[in-house]
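The chain that follows stands alone, in the form predicted alone, written as structure tokens.
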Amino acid sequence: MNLKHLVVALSVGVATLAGGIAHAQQDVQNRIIRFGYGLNEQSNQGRAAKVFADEVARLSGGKMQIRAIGAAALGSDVQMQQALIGGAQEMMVGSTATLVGITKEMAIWDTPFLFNNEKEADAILDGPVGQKVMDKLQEKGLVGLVYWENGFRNLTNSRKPVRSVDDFAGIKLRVMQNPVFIETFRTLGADAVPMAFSELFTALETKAVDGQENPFNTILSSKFYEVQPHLAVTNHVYSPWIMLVSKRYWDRLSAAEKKVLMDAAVKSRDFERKDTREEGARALAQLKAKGMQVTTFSPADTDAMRSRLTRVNASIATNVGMDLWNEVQGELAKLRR
């Protein structure tokens, strides 16, 4: 092919591509989509929400606009989930743990010590099992797009250092509004108090509760170090977030609009996980610098905590169904081989 023919071929290719994009965007309407999240704008959640919004605008040629609203201004995760189901709100990102009352299979992600590392979590959540669990939401009026990462959860409190499972005793601990979390921490000996995240800082400040458990990033971005002197590195649960769309809203979208949201969601997921992991490594050092007293569990103490939670795991397996439990355990066994 000579140069002239190459230029012509490239021109035709560019024109075809541009025509295809233009044709796809003909099926995209002007839409403003409210996207709620719980943390503040400066958090990993806030940064990823901005990436999502920017990508939706880019892919839709500016026709679809994400109005990202953080700091639980649209309500708690539970309140936003109900707003999506009812069609009063379009999108959100929040914890999978607060979905357990809607879709029982979501409790599989609350299993203590389910994942050994982020690589295992990514493989399971982004694979067939993760999709199968996500698809269950559609029966309840929600559409799951992707899983983001909240991260491995750790314990803070204002009463005492926690170095072993016996130290949980006597701590009034805020937990998510989720039966698995309530049972887990009561089994470990804490006084578990279910509470919305939006109420948590004030509860810690006023000593209505002694402690809470969240990943390092959230402890830092929510400034819990101001009212919580003790941090125990327990890594007791890997906690995913999930991006949700109201099914009532989703069903009104064209195929092109759905593709815009899904493609942007995948980009935001990849950004959010990388950002969260990089920040998590820095966050622990910053929490120490801000005066938190950090304790760690020995392998023997971690094993003791795992052993005490055997009954909780059996209860989760029963509640989510043994087929799902065995499928997840089988996939993890393959990864670990």
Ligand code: TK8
Contents of the next structure:
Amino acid sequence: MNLKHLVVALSVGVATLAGGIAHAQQDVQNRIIRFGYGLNEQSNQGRAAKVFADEVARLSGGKMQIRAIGAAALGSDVQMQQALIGGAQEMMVGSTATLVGITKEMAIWDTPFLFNNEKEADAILDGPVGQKVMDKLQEKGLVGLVYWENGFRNLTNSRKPVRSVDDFAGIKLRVMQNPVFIETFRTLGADAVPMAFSELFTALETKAVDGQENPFNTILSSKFYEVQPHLAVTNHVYSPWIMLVSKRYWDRLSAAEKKVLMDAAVKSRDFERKDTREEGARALAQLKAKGMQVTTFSPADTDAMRSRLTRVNASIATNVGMDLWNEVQGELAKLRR
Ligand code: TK8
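Switching forms now, from the form predicted alone to the form predicted together with the ligand, please provide the structure.
Full assembly next; the chain just shown is listed first.
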């Protein structure tokens, strides 16, 4: 090799090295990520959003910044989903139930009494079938990262104690914007009114609706006990929350940035489930202390409710597809063996 060749080789080497460093720096860029959610900052959702934000900052060396914005200040679940799809907002966490208009398979999670306990929910949601349902979002412009726990839902209302399935009659009940929930509560005889969560407290306070259903944690953090004297422990369905990223945004991220978001999402999920369960275990006593009158469905009353709702299952199976329905039932059967 003569001197000229050596100089050329060296300069190519230096250029490659410089390119490599520049590339590494570009792997994680300065980014501000708006992360919206519906509950207030003091809720389980707010606490986990903070864990997520802190972890993203830590893993990215402060370059990626999560701006967590609660209380539906960026919009209701449905509005935020549309903002993510359009690319006007980067991230959110919200109920899978409000996604059914976008991805019909999400309705599988709305099946009344699908899971018997949180352990079953974790195994199914974090397993292959949970991932498969999540992956369906991509063709609609959303990327699902992980499921959080919203939890088992219970009924509150301002009209009367609800002790059995017959007591649903005549209750004007706010439900999520989701056809399965509408059908479920109409089947039970309630007057089901779909409404965004962000409008719910005012609707209860002004008696535009008589009642609603949500996990104990939310009844507590959203102060529904102030306007809802009656609580019925029905545990009629387990609601997941799901962390979503705008696909338009996701596709612009480097592999390193995607990994930061994914790793932080997993950490926030693990924190959120533990925190939610700890709070949930204390919440019923706290709601009683706040003055709520609590009725608990007996096993016989729960069975009556469950069998009244069997026909809702048939329409869910048709809507999500028999294959998915059977796969979930098969996985559950395996877990229960
Ligand atoms: C919060 C909602 C809420 C849900 C509902 O944005 O709407 O009742 O349970 O958690 O997603």
